[in-house]
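Here you get one chain, nothing else, as structure tokens; it is the form predicted alone.
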Amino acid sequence: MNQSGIYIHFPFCEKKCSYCDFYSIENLSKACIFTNSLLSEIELRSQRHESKPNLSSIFIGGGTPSLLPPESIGRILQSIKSHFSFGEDIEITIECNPDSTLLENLHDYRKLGINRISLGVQSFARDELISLGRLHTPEQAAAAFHSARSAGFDNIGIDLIFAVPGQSARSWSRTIDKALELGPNHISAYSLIYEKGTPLYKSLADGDVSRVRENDEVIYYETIIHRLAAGGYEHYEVSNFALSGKYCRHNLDIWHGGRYFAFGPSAHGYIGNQRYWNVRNIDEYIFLVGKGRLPVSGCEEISGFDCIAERIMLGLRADGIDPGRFQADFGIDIKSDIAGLIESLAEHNFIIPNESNIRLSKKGYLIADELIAKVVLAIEKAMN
């Protein structure tokens, strides 16, 4: 098996966030338990495995790992060091709170071999993370952020959100400047949504909230776009930037079409042509995994042409689809064969010209999600 990434789901969280769709719960009393078990599953799912896969990265997730104890952290990377060969330079982060995150904690996590950490920052203004439901301030996201630096990490993101209710282009652009100021190594900016069943998407139902305008969120998006590029940060997926060298490496391998196992309760693997994930509930994780059983609620086996829509989704969302793997991946020639709609996205400035790959223009992002179907459908049409 060629290197692969690991992404571990921690259930547990302070407070959960009002926009939050991920499985977490907000009673920590059944921790020790969950690691534990999840200490059994990577065993589990490793039997499957003759030799031990070579990981490049490991993603620690959430939920909020950073509430877990770094003694509890040390003895799952232990734990997956003995079933799992790593790479020389393996990239391992852990998404941190600024609420929960403790300089000493920091000093532990570079002792463990953590070299990435990811801040949820959210927002600079104070309104905009009461409103999303965020227990720290910006003053402590700041502080979080030093913390990190002053621990040794020379590799940390911090998540924004934009499109907030209340939100105005000059908030946004000062929540901008500070990320700016900061000088994380990579930015990560979504468009906040509203996802059935979360309290967020009630409060929107009730009328207690407005959706910022869609005008707008466009404008707060191409804001971002131009300002972190002229502060040296490279677009290279649709709300990822980073400084050269800082990719993500865990989501850039996702996003070229690697495999990846997943561990925690609602966790989403894909090892092989199988895509996975597990049951999203915290009690019935515990006892499938202490009866000696994998906790998949389900899979699917990704094959035929949903292979080729996939890859064509993942890349054009990423960094472009490279012609040549394409070709000897599903023996397609992309170039060749849907030249007519390259030609006119490239017109248009939907895409970058580029002799090496496809890749969609900041313009191009703007509807990333029009121009992967409109390719998609061209490639289908040009195979049959």
Contents of the next structure:
Amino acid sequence: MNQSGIYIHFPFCEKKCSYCDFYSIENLSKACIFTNSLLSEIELRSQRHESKPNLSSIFIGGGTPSLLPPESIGRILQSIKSHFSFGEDIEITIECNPDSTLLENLHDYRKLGINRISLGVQSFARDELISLGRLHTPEQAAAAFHSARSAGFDNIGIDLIFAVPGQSARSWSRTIDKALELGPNHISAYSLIYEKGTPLYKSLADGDVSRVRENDEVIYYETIIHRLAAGGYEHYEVSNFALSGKYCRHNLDIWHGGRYFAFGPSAHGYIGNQRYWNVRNIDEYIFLVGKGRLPVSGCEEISGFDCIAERIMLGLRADGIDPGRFQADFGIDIKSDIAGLIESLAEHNFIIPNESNIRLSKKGYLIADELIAKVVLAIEKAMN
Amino acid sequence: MKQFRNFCIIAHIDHGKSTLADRLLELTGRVSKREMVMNQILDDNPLEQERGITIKLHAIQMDYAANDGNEYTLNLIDTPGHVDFSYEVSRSLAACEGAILIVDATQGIEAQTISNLYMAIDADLEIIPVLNKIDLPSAETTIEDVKHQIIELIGCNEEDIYQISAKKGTGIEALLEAIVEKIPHPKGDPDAKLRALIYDSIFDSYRGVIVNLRVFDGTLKEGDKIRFMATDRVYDIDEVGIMYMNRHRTKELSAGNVGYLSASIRNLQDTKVGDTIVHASETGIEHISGFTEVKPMVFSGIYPADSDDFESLRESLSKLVLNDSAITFEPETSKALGFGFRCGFLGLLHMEIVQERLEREFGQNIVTTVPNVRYTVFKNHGGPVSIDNPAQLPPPGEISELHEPYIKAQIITPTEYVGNIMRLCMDRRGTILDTVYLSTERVDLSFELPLAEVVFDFYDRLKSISRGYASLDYEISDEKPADLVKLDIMLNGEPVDALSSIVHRSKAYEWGRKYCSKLKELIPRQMFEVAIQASIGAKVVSRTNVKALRKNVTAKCYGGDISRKRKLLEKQKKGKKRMKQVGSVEIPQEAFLAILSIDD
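Could you switch over to the form predicted in complex with the partner chain, since the one displayed so far is the form predicted alone?
Full complex below, order starting with the chain above.
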């Protein structure tokens, strides 16, 4: 697997959502100069590679990349194409917000080679969308989805959020109904996290909103797991579900320890054995790239046990650890080194072990953090 | 010898001992004002500073030109300030001829002060009573009462009491004059055969053991061959000197003086506090009276949190014993915790200090088990045996009688808390022995109590029910038979030996219940339900459970930010490392001491 991915961060939104802690700004006037800087960054980064790295995926995220004019996207993809080589069945995703998804743009995306749409639906309950600070309505979300289908996209994913303040079991269930009715190829279901620095966090601190009770959160999570399983979706990562193998390849590669380039402010990449992240400020980004410097803000070398811990963490969160590959990569025979733990976890139905894979069960996903810490500690101990 | 004055300061915590010492050092020119910025020079161990108590002893020599025109040499010998260390106090008192009794003019006398004062009076020391903090406005209303307490206690006249403010420096000169005038100079014969008292010893990584001593008779010189009488160990002296702010070599020390010696001594156990030093060639010399071996009173298991660290823990304990000879330790095994050590301490505070030092100074990650006292078991067959671990208790059928140690406790309290304190002591199986009114507002209560009952958070309870006003001192009295049972704890059906305790039968049920609910509070929810049971023999007296963890997953969209995710994992891992895995259950370290906070 010598292919890499590319993540592009488009840091603009018409309006920031109350819960979001990704980097984006609401002032769109710098979008044009940003595009030029992004092209320069791709250029700068590419000078460091002798040959053209082979790509298996490109993910255009943000922010709200559907605000970007298709011709700008075209220029970006063109630039990537001149510095990288595209794998045969490369997956190219763009994130779209229902309120800025235009049919003509969708047609253009197709022409540019984009073959996957990730639609930020979040909820089909009007009041929940308002409390999340989303600009769209449930109807707009459905319309955007249909537009994408009619433009010919056969790989569409939608994002949903549960444990939203004011959410009830019934409204969550209705959102799931609606989602299943649309029949996207992929569903991501995240639980709402109150991140420091977000307006939502402040509302919580001020007592304007209250957290969903832990017990309800568990029920919502279990509900979506069961409903989507019944609908034929495969649960292949803590928060991700796919119909007939339509996994998000870009993310799956990341979770399998694959390498990816990152472009745009605050974007995170993993090249060689280094994880790096770009500056989280548009002006600084533009300035640095303008000076001919990579806009990297920090990096860390992943080696030794960190590498092993990441592989276990990401693998168990996703579709499992391949013991053969694990042994080849790290020289650790996971099945015999922590046989006792694996056996007891399997006995209690937390994991599903078989010859070529050790993965979490439905029950296991619910306490994934606990299990991962246990497994990582056990491996660490076995190594000493 | 006539110019020497050896004295100590007796005071309750916060009554101003260290501040007064600082002023004396400053006034005699031993320390400059600038150095005083590093306030309170005597307590130089960070743990001592934090807890406001003195653990290791110091002595400082000062020169003072008195009003009579003569130069005097003053040796201030420090004393520890906690009941766990009362033997050490008695030995440093034995090195003095006088004691300054400091009482906070706003607070009055506390139990610790009284018991140390009695020790000083027993040792025939000249007592100089001092009222401190007279500058505080609140002293105005209390000062007469406190004066009265002092007069009652030592039978002095009102004009014998010195009034000072150590903080402001008021009255210090007069006090220095009093030290010279009132405290008798040491008696002894510099030409007689050597007799010196060890009042403390510390371990120095470069020179080995440094022995702090007081010469009673004869002269101690560098190069002398000496013998420690109790341990019968012989050494050649490398260095002799006195203590200023640091060690100051004098090559010899003669009768009446206080100083130190070093002799490449590798083992602190050879230099027991209270022992007598003589010249190796001399025999038949009388021991300086008052020597006793310090015996540990409280025992607990200390285990490495990670069983791989057993050897490294042994090494740390061995090093710790080098400068705290009161600790005892020997290897033991627990089914639940694996290999560890049974350690003996002078008291609970001493145990906490050792625990903290192991963690802070030696970086050990340890699990400490429930402390207990030493019991004597009389068996149906065979002689009596001592046990210091509940796991060693034979089955009830084999025991004819079980004895436990008792203490005589002295509690001094404002009268309003007498009811609370009586209830606490009765609840702890105590008997009241005596009630003495020190004044209309303060009472001196004497109780007889089982030591085991005092070990379990008695002191904290006492403080909390008296709003911090009551003070405690105690001494071991004797052993008495008692109806005791072993309370076992089972987790998921498996007995956890490290959680067992020995309790009085009348309390076993209540304890079992409280213990279970405390454990329920402390043991975090985990993958499986954890059943907690308390039992006496085969009989389960209480049960509860910790429900299984339902959800512990971060279902968040991270993008490609794996570093952040990994940091969260690190945090989780760290939390887990603080736990001890017993069977399938993860037990946090605090849970092993849960029984200490059972009444919270």
